[in-house]
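First, one chain by itself in C-alpha cells, the form predicted alone.
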Amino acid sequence: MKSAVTISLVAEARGGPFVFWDGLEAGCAHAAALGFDAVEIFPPGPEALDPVAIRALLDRHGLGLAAVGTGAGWVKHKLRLTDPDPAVRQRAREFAGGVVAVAGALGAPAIIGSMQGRCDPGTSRGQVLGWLGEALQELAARAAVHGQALLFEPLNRYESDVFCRQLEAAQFLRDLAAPNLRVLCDLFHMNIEEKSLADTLRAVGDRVGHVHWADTNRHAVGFGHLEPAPVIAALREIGYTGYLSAEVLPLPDSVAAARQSLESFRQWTGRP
C-alpha cells in the first residue's frame, strides 16, 4: 500500500477535510518533504489543472497523482449528476468528464462524491439512481479510455443519501456495464455507517479501489479512536495495494496533521 495526502485548491471548501491549502507548490512541497508517495488533488474545475506543468512539479517533487476529486462541481457551481434538472445534470457530466479527462492524463483516477447529490422530494429513488447509473458509465468510459478506473465514493447520511453504505455502492456499481468503476471507502465516512469497517472492506473486496485514512473524528488517523488493525488486516486479505490517503482535517494544523497521517500509515502498514 502507499501513502499519500490531499491538497484542496477550492476556496469555498477552505476549513474542510483537506490537510493542504495554500496551493499547489507549497503542498507538494510540504507532501515530498514528509515522505509522502503521493498527493490526491481537489481543483475547483479542469480548467485550473495543467496536465504538462502538473506532471513537471510531481516529477520535480518525486510524487505520484493519486486521485482527482470532483467536489467543486457541487461546492463552487452547485452541480449534482442527479438533479432534476436536464440542464443541471449535462452541465455536471461536462464539468466531471472535464475532471476525469485530465486526471486520466495524468495517469489517476477521478472521484465522483458529492457530486452524487441527494434524492429531492418529489423525485423517486429510482429515478435518482438512473440518473446517476448513466452518468456514472458515461464518465467511467471516458475514465477507461486513460486506462483509468472511476472512483464513487458512498458518503455518510449528514451528507448524501443516495449511497451511504459500501456493499450497495459496490453491488450498484456491478450492475453497471463499466468494469473500471471502484468504490472509495472512506473510512470516516464508514465508521458512521458501517458495522464493521474490516468485514465491509471484505465484502466490497476488489471493488475497493481508494481509501481515504481518515480517523472516526476525521482527524488524522491516530487523532480519535479507530482500530486500524482490523482495516489493515482486512484490506491485505483482499490483495489491496492501492492509497491511503489522508483525506482529513488540517488539525491541529496542516503539517502536524500531514505527518500524523503518514506516521500512523507507516505503523499500521510497515512501509519505511
Ligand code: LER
Second form
Amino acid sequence: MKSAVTISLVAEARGGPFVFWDGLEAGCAHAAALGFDAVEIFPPGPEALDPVAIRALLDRHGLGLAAVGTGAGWVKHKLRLTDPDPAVRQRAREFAGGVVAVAGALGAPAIIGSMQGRCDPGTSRGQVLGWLGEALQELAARAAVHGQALLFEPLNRYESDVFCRQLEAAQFLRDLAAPNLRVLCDLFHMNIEEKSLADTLRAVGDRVGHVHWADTNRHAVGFGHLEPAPVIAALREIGYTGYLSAEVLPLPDSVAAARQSLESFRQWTGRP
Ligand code: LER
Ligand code: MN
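Mind sharing the form predicted together with this ligand? What's above is the form predicted alone.
Up next: the whole complex, starting with the chain shown before.
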C-alpha cells in the first residue's frame, strides 16, 4: 500500500476535510518533504489543471498522483449527476468528464463523491439510480481510454442518501458492467454507516479502488478511536495495493495532520 495526502484548491471548500490548502506548489513541497508517496488533488475544475505543468511539478518532487476529485462540481457549481433537470445532469457529466480526462492524462483516476447528489423529494430512487448508472457508465468509458479506474465514493447519511454503504454501492457498480468502476472506501464515512469496517472491506474485495485514510472523527488516523489493525489486515487479505490517502481535517494544523497521517500509515502498514 502507498501513502497519499490531499490538497484542496477550492476556496469554497475551506473548513472541509483536506490537509493542504495553500496551492499545489506548497502542498507538493510539504508532501515530499514529509515523505508521502503521492498527492490527491481537489481542483475547482478541469481547466485549473495543466497536465504538463503538474507532471513537471510531481516529477520534481518525486510524487505520484493518487486521484483527482470532482467535488467542486457540486460545491462550486451545484452540479449533480442525479439532478432532476436534464440540462444540469448534462453539465454535471461534462464537468466530471473534464476531470476524468485530465486525471487520465496524468495517469490517475477521478473520484465521484458529492456529485452523486441525493434523492430529491418527488424523484424516485429508481430514477436517481438510473441517472447515476448512465453517468457512471459514460464516465467509466472515458476513464478506460486512459487505462484508469473511475472511483465511486459512498458518503454518510448526512451528506447523501444515494449510497451510504460500501457493499450496496459495489453491487450497483458490478451490475453496471463497467469493469473499471471501483469503490472509494472512506474510513470516516464507513465508521458512521458500517457494522464492521474489516468485514465490509473483505466483502467489497477486489472492487476496493482507493481508501480515504481518516479516523472516526475525521482527524488524522491516531487522533480518534479507529482501530486500524483489522482494517489493514482486511486490505491485505483482499490484496489491496492502492493508496491510503489522508483526507482529514487540517487539525491542529495542516503539517501536523499530514505528519500524523504518515506516521500512522507507517505504523500500521509497516512501510518505511
Ligand atoms: C466528502 O465527505 C468526501 O469524503 C470526499 O472524499 C468526497 O468528495
Ligand atoms: Mn472521502
